[in-house]
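One chain follows as structure tokens, the form predicted on its own.
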Amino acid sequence: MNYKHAYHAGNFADVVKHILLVQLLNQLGQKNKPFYVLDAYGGRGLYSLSSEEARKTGEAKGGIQALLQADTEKAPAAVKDYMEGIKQARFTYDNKVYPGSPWWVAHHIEKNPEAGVRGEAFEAKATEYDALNYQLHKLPIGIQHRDAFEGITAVIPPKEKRGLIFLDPPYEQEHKDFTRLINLLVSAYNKWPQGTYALWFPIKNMEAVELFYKKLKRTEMRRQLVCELNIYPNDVAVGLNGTGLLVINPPWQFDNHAREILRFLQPALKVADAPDLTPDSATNVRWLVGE
């Protein structure tokens, strides 16, 4: 499968992923010490929800468009920060834009100019790199035409000693990609065990996801947290049943914040034709290893 994220920009998985990224950045920023952030699969910096690709799938309707219509007055702080970011991006560019994860990193750095945060983004595909470099070249984030499998271990440990490696791969070959990504995480962890690593993954084939979890447990990586939000039950055949984020070395109490965020988001992003899920199957934040 030749993955192109423009078809999926702003869907429920993007919303969940980017709000959890905002939470991670906010918590890392609570310490008065500089830190490094790498978005290892940058993609484009900005996506148009009026594009042919986005209109063809209509996935943003169950994601950012649904959240924009929800009552967020009592939402967790990271959700409110995310909504403010969407508002700023649309004011700066146009009201149909959806910002990708490199923009969220750059936005955090812009909001905290004195914090000493250094951000970078890798993109291996030439066309996507050109778009990313063009769209974000004025923002405080370094852009590199680079592959994550080579680049991550080359730039760590960073001079700042603290930081986040954020991975949002396309999963063009799901079973194979899970194994390759575990190997990449192990290599990075062995070189920089103090770093925080966040890996997004799709929930659509539970056999593949459970095997992924089993393999992770066999590694030497300590403190592995899994955050899951499901829209459809696992036995319903759809393109994407749920979305997950694996976080290695999460900041203190990130698990509690993530649990609160997912419990708020799941009913807000629930689609009309989806069967009702039990609270435990709708969202799940749990430790695979450690605590």
Ligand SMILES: C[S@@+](CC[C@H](N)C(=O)[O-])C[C@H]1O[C@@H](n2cnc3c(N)ncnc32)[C@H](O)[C@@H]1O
The other form holds:
Amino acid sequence: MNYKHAYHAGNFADVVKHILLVQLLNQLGQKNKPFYVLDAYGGRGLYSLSSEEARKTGEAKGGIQALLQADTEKAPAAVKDYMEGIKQARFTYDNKVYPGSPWWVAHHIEKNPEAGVRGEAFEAKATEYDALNYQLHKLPIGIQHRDAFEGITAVIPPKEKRGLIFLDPPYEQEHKDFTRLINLLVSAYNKWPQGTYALWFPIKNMEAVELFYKKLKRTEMRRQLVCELNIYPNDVAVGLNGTGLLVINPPWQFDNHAREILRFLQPALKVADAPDLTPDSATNVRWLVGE
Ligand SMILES: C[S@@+](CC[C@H](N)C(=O)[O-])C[C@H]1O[C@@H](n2cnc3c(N)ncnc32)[C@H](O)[C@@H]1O
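For comparison with the form predicted on its own, please write out the form predicted in complex with the named molecule.
The complete assembly is shown below, putting the previous chain first.
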């Protein structure tokens, strides 16, 4: 496990992923019934954009820094909530912090103390787990040094009978990882078919993504939605052309909200050397299976 999220924290993929996470949490919270959230690949929880790693890649410039420059007055509600969250994290910690997914889960729970939401995060790598535990131990989220491949199926179905399993793996071996993750989702779905599952995936090798979709369609999982935002066309060789989120059993109308969010974000996150991409051509929210 060589992956270190500190190099990528706050990049365009993180921004899109965390805003869609906020949207999912908000929608799950609308029913006023307790629910469970598991962030199965937690990372460190908080990142400094002035760290050596962040400065080396400069990726946050095309993500959170770009969005902070944009006019968000007419943004969808989840984008506004996310911007408020960033402001609060910066006020609480410092002006260079970028909060990771477990922080967003804990933040949702803190904001809705009466809602009975139970949050947990797993992190398998010892150094990242230590950082996560140290940084978020005062927040309302349970933190475990645990492998998602063993842990997810062990903790579901949750006693709340509703909830979200959020998966944000590092994809160190893309082809193999896609297959292993589909198998993991299928095992989890078989144990808890009513759960909502959101899996982040990179869009860089279109062949790998198409194969991933093909294999997903062959599974028994009903209601599979994919949300994609590209910052480079598929045929340009860069580290990451786009960001994807697969959502199994999304809440009602999540597809419409996600479409609106991605179309809003696209102009703010677009890169200067891919000027032809538009909200229409660079974003896509569609059902792979069912609806
Ligand atoms: C992309 S990062 C997570 C970033 C985080 N979700 C966020 O948005 O802030 C992936 C993390 O998963 C951890 N990891 C890798 N394999 C894992 C596994 N099998 N189970 C749990 N965590 C794992 C890595 O150490 C890394 O910190």
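Only the largest set of C-alpha atoms that superpose within 1.5 Å between the two forms is called the rigid core. Residue numbers count along the first chain shown, from 1. No experiment lies behind these values; they were computed from the predicted model shown.
- With the core held fixed between these two forms, P279 has its Cα displaced by at least 2 Å.
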